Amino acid sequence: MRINSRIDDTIRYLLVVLACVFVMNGCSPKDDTSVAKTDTIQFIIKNKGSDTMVNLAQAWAEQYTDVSSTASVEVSGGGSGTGVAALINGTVDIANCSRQIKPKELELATQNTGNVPQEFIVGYDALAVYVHQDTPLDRITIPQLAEIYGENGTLTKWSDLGISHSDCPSDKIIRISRQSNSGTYFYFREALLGTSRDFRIGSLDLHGSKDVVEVVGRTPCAIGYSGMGYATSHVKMLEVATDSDSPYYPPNLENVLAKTYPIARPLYMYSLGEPTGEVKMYLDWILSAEGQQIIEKLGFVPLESKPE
């Protein structure tokens, strides 16, 4: 009789156990929100491309989130090139580009997909300068950037540009650039050395754009370039001229809006055909006023101010 008894207990316990987790999981209004939430998200949009824009596409794809119920922004990097590439093959709805889509290329995406990827400006960005926080050089010029990194070059010491670099004790100029893929890489060459001539070998080529300030940050020898969004206290920003002759700017939202500084650009998204359903409206929240404000927050230049 005991033994049944103490039996009888241990299933009055566990079935008081099971109704207790019973109730507490059915009526977490926690779990309910995230349940209902998930099954409303019915478009996922594949927004792929350049590293320039890889923080800013993540941070709209996060605010777009409390925007729209019905769709969701899956955000990946790896360069223009890349985001171009998916385009082609039909794998993403949006790329993201540094730079303007080749003519080629618009051919092959619509020869493979039977849809004309539709070009969309979104903001504009200063391609910034960065040497590092204790480099005594403070400005510089396009054709002194151009003899630093491409072919023959005539600077490849700190001490050509006229200043003594005492951390630097080697004197030569590291050279920090992007891969091949990238639409930075691309239009920073463009600026600088127009199409009869290309970079020269030898530069620490990186991923992204956060990469390139984060080495020239450690590195009291190099130089590079990235958007000016992604400047820190480790790094300094140069200002530059078009040559000897011109003012210097530095690169801020002023100058890119004036057209001063040099080497500014405009940031584009390419859709795969004309826009549609979810994909037309996160494109147009994206050009709203509350779009807009995230690509000033990150550092860029938004539409709302665009030069004429």
The other form holds:
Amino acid sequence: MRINSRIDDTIRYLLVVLACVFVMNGCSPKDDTSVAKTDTIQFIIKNKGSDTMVNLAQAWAEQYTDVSSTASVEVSGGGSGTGVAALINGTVDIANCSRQIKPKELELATQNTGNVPQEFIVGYDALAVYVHQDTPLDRITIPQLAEIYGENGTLTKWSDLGISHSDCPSDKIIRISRQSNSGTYFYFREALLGTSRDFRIGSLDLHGSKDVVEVVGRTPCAIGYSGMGYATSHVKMLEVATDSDSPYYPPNLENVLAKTYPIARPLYMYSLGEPTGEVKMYLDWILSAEGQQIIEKLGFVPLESKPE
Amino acid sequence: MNILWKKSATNLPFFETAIELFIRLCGISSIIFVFGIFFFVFREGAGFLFNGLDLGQFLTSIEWQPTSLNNKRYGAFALIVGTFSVTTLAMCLAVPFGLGAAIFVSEFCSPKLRETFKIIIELLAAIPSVVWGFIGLTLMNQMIIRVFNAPIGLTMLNGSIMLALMSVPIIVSIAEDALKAVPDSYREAAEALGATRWQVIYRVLLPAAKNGLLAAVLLGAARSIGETMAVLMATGHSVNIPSGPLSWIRTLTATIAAELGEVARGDEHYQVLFIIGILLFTITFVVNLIADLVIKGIRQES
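Write the structure block of the form predicted in complex with its partner chain for the protein whose form predicted alone appears above.
Every chain and every other molecule in the complex is listed next, the one we just looked at coming first.
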């Protein structure tokens, strides 16, 4: 997807360059027609950030071309940190973020650009815990996950969880994680371990939400976490409970909206200062019923205030 | 300034002088670039390197926790081990194949076959590393799982095979040039003395082309150490001291690639990544220096 958006970017740049060439060549008034078409798009909204949200942002941007004839949206991924960094440098209009902006980043952005970033919650994402489809395990608790992923954790083998995993002869749990700057990594770590404990090193740190699910789907010994929208037929999503005394909930729409599924998080978009003009129109559209419909289609959870 | 003007005679026409100056500038530009890059990398990392970083921990600890909230640890030992182990294994795979192929192409091939071979080898060199990474992530991953019955195929072995495939073309083309540079009179003399073909190669050609062959191997190794994308995708990218070819590892280069995009400029973590850059610079510098010394030593001997 990221490659797609790059290609799209490139095509757009080429179009812009072509348009410029036409404008330069067309000093004579006859060439009006070729200019007219590109003329209608007056504003390009630059949108960058979270890898979790890149498919979503792309879908919004594509749909938005039908809605607005005056603005188009350029989407690129790279991770929440990348988006915020671009916001701080003032090079994007909207930053996508799968975690909340840090106070230090907020301060930096305000200092650098003179505008206070405004926060919009555009939907919710449930982090599903994935295992290979043949794993004889259906449910897990947060403390168990903490012992699997956390430093000095006590659960390193599938038999420690009380199951015998015939497809995994080594019995060793292979932990699939994300690169240490991803918003997903930050959120999962905090949800499992709070702020005082780190992940154990030695996990496979993959570079995208989709990669995690793909590798888990090929590896019977693996456990991984990623947005629930990325599920495939090769993996299984575990039901999760806050602790061993609480009920288990599968990650789905109802449970996220009811706030019973324990590892769900809001997805954010940040604009530089109070949004105006085209940027405001875009954000309003995202929050409208039409925009929220798209979020549901991609496996995320729409805002509860506008479910119907 | 002296080297720029040293030779320009006063009676040359202006155009000639300008061209000469331009060519001189091109000649020294590489030096300027190398120092410029080194300066930049050093400047970005220096603040933390001299003030705050525990160098002992950096070089000996395996705890790489750059984004910990209250206990950041920058231990790069596992990354250093990862880089060296994957490169060593890659060279073990690439050197026999590379040198063997070079000997075949230069000594046994018919001229027509040789041209075809060279074109194909150059084609191999032109494949972008991200494509190799993709092959590692999908095809080689499955193969390693099936052949070795490993739980996961994203391993040091996978990365090494990719690196070997990438450095073989370099080794072949440079080694082949080195063998070609051995005068035919050597071969003729050896054959006249009744040496078999194998003896000619083993006793005459290889010693005569020693410098060039060594350069070929070292350039192949340098390519492996610096390679990023393929190892990022194929080795599992896991901070881990490998216990064998089927362990997953993480390299210095892949760490920079994976993390630099998302750190805040000037942050401690950002500076540590540049310190890793300095470390990589130092490693390649030492490798090149050793190569130079070895080659010089060989030269003085003969």
